[in-house]
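To begin, one chain is listed below as structure tokens, in the form predicted alone.
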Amino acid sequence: MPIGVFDSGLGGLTVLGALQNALPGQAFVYLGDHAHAPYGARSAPEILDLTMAACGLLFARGCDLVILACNTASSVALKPMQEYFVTADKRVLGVFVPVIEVLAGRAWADRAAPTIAPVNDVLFFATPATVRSGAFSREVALRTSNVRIVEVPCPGLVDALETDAQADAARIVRTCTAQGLAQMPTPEVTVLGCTHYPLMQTQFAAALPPGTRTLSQPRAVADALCDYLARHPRFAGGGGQTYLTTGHAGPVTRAALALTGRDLVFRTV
């Protein structure tokens, strides 16, 4: 059975390497909604909508379990989409819930009082609408007592990227950065909260204090998926590689290549 991989655009892509990594015999099948793209700068029911319609186009190619490799779906959609969309038979996952219980050093489903986690100060860099939600800073103070948050969202960074545009992402990450560090001049822990920043993952170490550590955000994903297809293994499946666009094929195609310099070749639904 194939896994599902939903991205507003090429970001997933990030995700869907350390998973094929991580499971190399696993059959995956990624979207890009690049018709809707960004969904950043999008209001919440419109990203539910969207999320929701990609999710649908997923099940029906037989993916019954969906990873959302959107932080922004992630932290708008996914809740409300598991309250009433998601039936009993499907599962979908997203990219936030691994990240938080590193930070944390917690599982997501212990429930007890917030606890101490092993860092203090993160720096967060996210879409527009994720910083928005809110949903990152809440989960966290969730569960510990001890972590500071700062959020800093970086307009028109997955824009740039998309577009292969790579010295106003250099200058968007340097601005963001000094944004944030503005606030907070010593992060331990950098969180890249969109599944495109891993792309950009070098110029945002250069403009950060030396030894600041950032969280690898795909390594969390691939980590969690492989102990939940151990608990669930009804969703694993083997087979091919399947890339799907809601754009034009062609120009996806070679924005992937530059993007990620890997060839993979996207077909449009």
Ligand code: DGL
Contents of the next structure:
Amino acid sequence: MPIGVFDSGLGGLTVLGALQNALPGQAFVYLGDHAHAPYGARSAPEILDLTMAACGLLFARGCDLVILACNTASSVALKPMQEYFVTADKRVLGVFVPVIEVLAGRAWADRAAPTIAPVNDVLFFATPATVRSGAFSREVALRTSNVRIVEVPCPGLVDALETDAQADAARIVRTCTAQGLAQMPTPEVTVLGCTHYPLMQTQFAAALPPGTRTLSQPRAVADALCDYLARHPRFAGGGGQTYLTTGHAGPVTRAALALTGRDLVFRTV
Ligand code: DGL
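Complement to the form predicted alone: the form predicted together with D-glutamic acid:
The next block holds the full complex; its first chain is the one shown before.
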């Protein structure tokens, strides 16, 4: 059975690449909602509606398990969707949980009182909608008693990347990193809390103090999915790789090549 991987655009390919490396035999259907990207500047109700529509498309393609490879959708839409949209035979998982488990050093389901995490100071970069949701800091605070987080919105960065405006993207990274460091000059760990941002990993690293560790969300999600499939083998299955977009297939295919260096052929859904 194919596993659906959803993002507003091409950023989710950073997660998909890690999933494909970790699970070489697994079939995946990737969907980018280019007709409505970027999500980061949208309201919460809009993000919820769009995410439900996208998951509906992936369910209709036979994906009973969908990964929201989009922090904006994960932070805003996942909880309400799990409450009243996802039926018992389907599963939708987000990309926040695995990162928070690694950061907190404990399992998500552990309901014990907050504990001391192995890290203190965390700089978190994300879209304006993700930062506005407060979900990341809230969930970390439920599990840890010592982690200080500075959340930095990076408006315009997703747009710049989707349009391959590399100079603009690099400028936004420098500006946002400077804003973050003004509040937390020596972070131990940085989390790139938007799946597009690992595409600028080198630029983020260059702008951060040497020795700042980046917690890799794609790797955390891949490890978590391997573990999940071992416990729920009914969602696993072989087959090919499919790349879908709600936008125009030609430009999206070209943009994917420019951004990731991978020759992925998108079809319009
Ligand atoms: N890749 C999405 C995320 O992880 C980008 C959201 C957007 O479209 O602004 O948040």
